[in-house]
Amino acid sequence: MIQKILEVIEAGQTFLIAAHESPDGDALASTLSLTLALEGQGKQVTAYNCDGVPGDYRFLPGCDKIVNDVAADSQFDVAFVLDAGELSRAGSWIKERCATLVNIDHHPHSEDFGDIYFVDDKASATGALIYRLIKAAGWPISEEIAINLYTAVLADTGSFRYSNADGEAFRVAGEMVDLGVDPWSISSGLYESQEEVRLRLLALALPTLRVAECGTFASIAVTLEMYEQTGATSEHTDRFVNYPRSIRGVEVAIFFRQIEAARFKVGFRSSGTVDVGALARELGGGGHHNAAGGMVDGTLAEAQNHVFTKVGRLLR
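Since we only have the sequence so far, can you give its structure as a single chain, in the form predicted together with another copy of the chain?
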């Protein structure tokens, strides 16, 4: 399959490279590493994402190349759709605008929409497939390409912590580090760059920690008063639920976030068998088995008592 792709690259002159909407690190960095590699071969490349580049990823070399609009009359010799799962997540119109359509993906059951289907659902990231392509072609890997390939693999393996971080993921990362990538500059940009007010808010929220039912569930809360004291906003509460969740033995983690004087949003995370989706639906909300949310009226104490009774019943 790689050989076929190299042939159409060799023969083509104009290329479109796209990835799925609401792009994550793998989608963007795969787009950019292939774009930079093809440009290095003297090709004319349009890098496209319907949602552009989110702020977190503005450090990716070449990200300014990504456009969120393509002229209606443009035609391409070859279009690559990366990491998309389905063509519609990248743009259904792409099929009509190219002579050859290539699907490169690692999603299981990725839709077979292309002329060439290079899908390996065992790969840790689509970036790992771009790496294989670049290596097979024997193209040089510049530091800019290296940063993108590294970031693609990093992002889709949860910083090399998920079970999909396979030997290839580590080897790709190691090679990119040898080529000049600094792991810290990337991970700190992506993961360790919070605003001081978020930590100040966390300092107020953590003392609200309640652990109940023999340690099987735990909660923390953020109140409107805490926003006032710190200057933080609800945006800064992202991932706060991970604190109660991180306690050994906790099966259900709960995050109470005050939105009105007597009203709380309640977020649930389950790390085990408890279906918090069902729980959230009882509270007029919804979600998945492992992550869900709903709404409760009352003071914090009332909201906690109401929710704790329900959760406690499930865990007993």
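Now show me the form predicted alone; what you just gave was the form predicted together with another copy of the chain.
Only one chain is given; partner chains and other molecules are left out.
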């Protein structure tokens, strides 16, 4: 599969690289790693994300290359869709704008929407797959590419705390450190450069903490009213789900994020006992065994009751 990808790269000149909406560290850093690598080969690259770059990731080299709009008449020889799970999360229009579409992902049940389907659901991160591609091509890894590859793996393994932190993840990280990446500067950029409004939003979210009587699942929530009170936005909620996840005995953490008057995005994190990816697909979403998300309509109380019932049944 990698050889097929290298062949279309060799034949192409104009490239589009896109990742899923509400991008996380893996999605953004994978986009930038591949963008910088292709530019190093003299290719013309457009890096796209419909939601742009959240503030927490603006330390990534090349992030200013990512645009959130592409001209309607743009055409590309090759389009890469990274870490998306399904094409609609990156942009359904992409398929009509390219001669060859490549899907690179590590989500289980990732849609086979591309002409080339490079998906490994055992990989720690999509960034690990980009690393494999770059190494197979024999392209040089600059310090800028190394920072992005390291960040992709670091972010999607929860700083190497999650069960997907396999040997490859540590090997990729180790090689990037050998190439000059400073782990402290990456961790500082990700975790210790918060805006004040994020903490004010968190202060309002934590009192919504609900823990099931059995103690095996817990949730917090953010509402539109909280955004209005603090001046924060949805990008400031990254990693909020980790707070209920950190409670002793919790197997499934849930984060409710209001996006409309009667609609919530629901994020799930599992310690491994429950396949939250399957649960999210029931809610029209998707994701991994241990990290996934979906959508629920109703008030916060209605959304909580609906999701808690489903999670409770799974844990029983």
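Here the rigid core means the biggest group of C-alpha atoms that line up within 1.5 Å when the two forms are laid on top of each other. Keep in mind that what you see is a predicted model, and the values were worked out from it rather than measured. Numbering follows the first chain given and starts at 1.
In this overlay on the rigid core, D69 has a C-alpha that sits less than 2 Å away from its partner position between the two forms.
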